[in-house]
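This document starts with one chain, in the form predicted on its own, laid out as structure tokens.
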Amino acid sequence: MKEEDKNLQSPFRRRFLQGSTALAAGSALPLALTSANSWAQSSGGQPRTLTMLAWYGHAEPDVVAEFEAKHNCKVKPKYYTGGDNMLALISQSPAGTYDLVLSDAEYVPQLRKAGYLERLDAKDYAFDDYFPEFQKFPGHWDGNDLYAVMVRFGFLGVAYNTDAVPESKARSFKVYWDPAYKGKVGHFDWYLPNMGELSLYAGHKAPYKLEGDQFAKLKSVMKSLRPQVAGFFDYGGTFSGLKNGQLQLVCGIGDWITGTLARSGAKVSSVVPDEGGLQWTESLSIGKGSRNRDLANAFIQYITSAQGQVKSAKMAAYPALIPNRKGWELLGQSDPAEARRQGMVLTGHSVMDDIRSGKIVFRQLPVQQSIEDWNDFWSEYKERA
């Protein structure tokens, strides 16, 4: 049995799979009618609607005024927090609620073994523009069928005030114990970053592959950290605590929350510690049964082209790194301050350096143990005082 399936085994899961076959089973339209639908509505010259399941901001004007003036729609966003918020959501949805499906990479098997996503065709997509590391990115793929593509990612590392904590601490997970940071240090609540993080810094270097010992050891590890431990934060929790002071530290997260603050003027900056960092990555896909896969999939042209991957990099809601080197280019023509923050640059030092050097590795989910084992103990962990 593969690692992903031994997830789909779990209580979650199972309740998951019950869902999804009612919904493939009644989602099973043919494109050329959805198609046929589609078009008869936008012929009447009534804006059409392309809805979007996603993490905040990706439906915002910001990203995509563009393209609702130049197909004459409206996306509408349903938005979620957390990769198991976002399985939540689409299981208890009706075939066809989201035409566009906007998840973390390590979601798309789950997505795709319950039958949640619409095959696609790579000749539609521009992966030639592709950095070769994220052309035939691990998930997006059953053999040669593809299901996602990806939009963007960024890095987890270090988030620290920069008036309080010295970047030569911040290079380092140890930080997070320091004594002069006791009751400042937050947590992003969401087990899967954090736990991926204090993993690396127990030596782990395949932060979630562990044998039943390196599991003990995570927990050991988290356990001596909660004395230090602020509290746990949502995306606003988090953004208003690092921004008033309350938090100098924040593990679980990167330059997608602080880059945003600092563009506002806040004192705060992430780092890649020394131990490594962990890669997030946002993948589009077409929700089964849609009834605008012509509509979705120019979606996903338009946010993938160099032209939208600008507008993704530079997204309002939170900053992100591109695949597209194009979008490179383009972005280092447009804002070369932007492409120096981010480390976007085609000479010298750049982020791919860091993905290739092996300092980054990708997030996923659990693979020796179950998501619920990894989730009751965060549970746990939260509630120790």
Contents of the next structure:
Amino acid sequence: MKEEDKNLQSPFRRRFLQGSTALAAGSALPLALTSANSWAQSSGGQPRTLTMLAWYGHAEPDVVAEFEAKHNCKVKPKYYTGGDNMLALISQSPAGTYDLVLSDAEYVPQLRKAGYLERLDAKDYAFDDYFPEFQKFPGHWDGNDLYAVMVRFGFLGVAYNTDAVPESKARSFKVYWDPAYKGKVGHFDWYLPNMGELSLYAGHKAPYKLEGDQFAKLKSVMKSLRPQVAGFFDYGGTFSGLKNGQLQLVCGIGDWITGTLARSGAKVSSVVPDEGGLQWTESLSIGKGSRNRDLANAFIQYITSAQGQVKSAKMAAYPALIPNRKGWELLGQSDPAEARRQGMVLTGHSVMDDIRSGKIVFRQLPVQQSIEDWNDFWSEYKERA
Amino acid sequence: MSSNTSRRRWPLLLPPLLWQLTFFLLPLLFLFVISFWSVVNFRLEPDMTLKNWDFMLSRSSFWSAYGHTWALALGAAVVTTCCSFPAACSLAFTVSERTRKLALMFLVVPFFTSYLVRVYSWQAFLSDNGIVNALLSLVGLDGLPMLNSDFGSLVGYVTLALPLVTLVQTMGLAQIDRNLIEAAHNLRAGPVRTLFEVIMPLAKPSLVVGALFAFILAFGDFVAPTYLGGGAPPTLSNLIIDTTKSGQQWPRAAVVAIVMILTLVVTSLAAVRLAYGRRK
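Having seen the form predicted on its own, can you show the form predicted in complex with its partner chain?
Expanding to the full complex; the earlier chain stays at the top.
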């Protein structure tokens, strides 16, 4: 090579080498930092963060403190109220924002179809400990592919003030029409549980699968109830209304609110009426693109274990029933009074008997009509006095 | 003003202009644009359809919520103005400058606590077993249904707007030339005539602007109609919440929001004209 060629080439080579080095350093730096970060986290250094999209209470210390200590992590929640709110949050966030997604069971198929959930490995979870009814829960599976694991559930029926309403009356939805409670009946402001309950009262065994004439009958039944209704309340409003006695009957809720109030001494309770009740179900999934899949998986294993299930059953924010039979056993040993109060007893009548008798049906999204059709009627119903 | 001075002031106007552009005009434009979008599988999809406008504006529930909201906001403006005026007159005309400043400072104090907390605390007073009904029963009167009614909503609106309206009225009344009031007295006008023919006409801008503030605050408020009004019949704010709950229908909620904004713009222009328009 000629000298002048070398001179020409030299600056180019130098620049190329400088650029390559910078590029390599630039590429390696994040990798090195990530590795260092992972090493620091795994060696008990900086705690990892596990993000969770959930109803209020699921990432509070009474539930997650033990897990956080064991895995040197911090569970960071984003709380929502209602499935629609949850869908809004997840649809407006980039993939990987939430490691864990807690959703009501009826929303799992929608989350799966929209591509918001990772597929789970059924072998990772203690399904053998679950009651058979909850092992292959509808909507959680797509064929043989699992997308969500049930954590807890509860029933929706008639919530009532025990000083003002005798339990014998509360055992039928008819009590809402009793003139003695005019202006004292409240609705939890969500069309799905209310219209489901009143659909049961209208005689529909499948309360969310209504033909046109059945939907018309439901509307007619609801319109006849409207003059009795004091108002429509969110979580806080329902709480205070029941607590200060302004509301003596509330449609669309269950022990998840009255159980919490009763623990603080309020004279309230809830029953599944003779016409039947609804089951709400909360399930955990791993969010699409989770950067902490191992930790998220460990959390699902933790909360669905017998010990985790007892914590979930007694969650400070709102109590619930649990699907794990071993969890029932442990609850019966550690807190027999709470096990009896919630009907999670292995001898005698239990909540599983209500499910097996067909008295309880799952809450689900409308089948024949659209969500908008039901919600539009709900708005119309609210308007009528 | 010389063109040089005008040129030097332009940079000072730039921050508020940028602020308005970034935090008001652009979001407003976005709101307008998404009112023509569609929702597919709970996700917003860019579109150019009038179906959201058609759907919302053809519903009777929308117009009844509109009428209810308008009536409540008008009621709030009237009640707040009437409640504030005596206090504002006292502060403007009867107390010392020092006392007035102190009172005005105390008027700001309610804003230190959350409006939601203040509304919740009203439940203890207004519920059927609450403090007001307990006092009524002490004097042998029947209890009144106050919570979960329009009356409850109005109490919430007044709680929200009263301090601000009193401040605006006091500022306006304090600027009235006292010589004019004394002249009215010297010409043998009684207190009532002086109030209606001298003070109120001179204080008209502050009275109208105060009422307008009350109207605007009440028209868009979600808290009082929800927690004191029982959410029924729904106001436009309640309707926005219901609409977003219904399958993420943000475009329909945007239609409601735009109608609310247009209503407030028209009402504000009418109020400004009333406040500052020339008398014939």
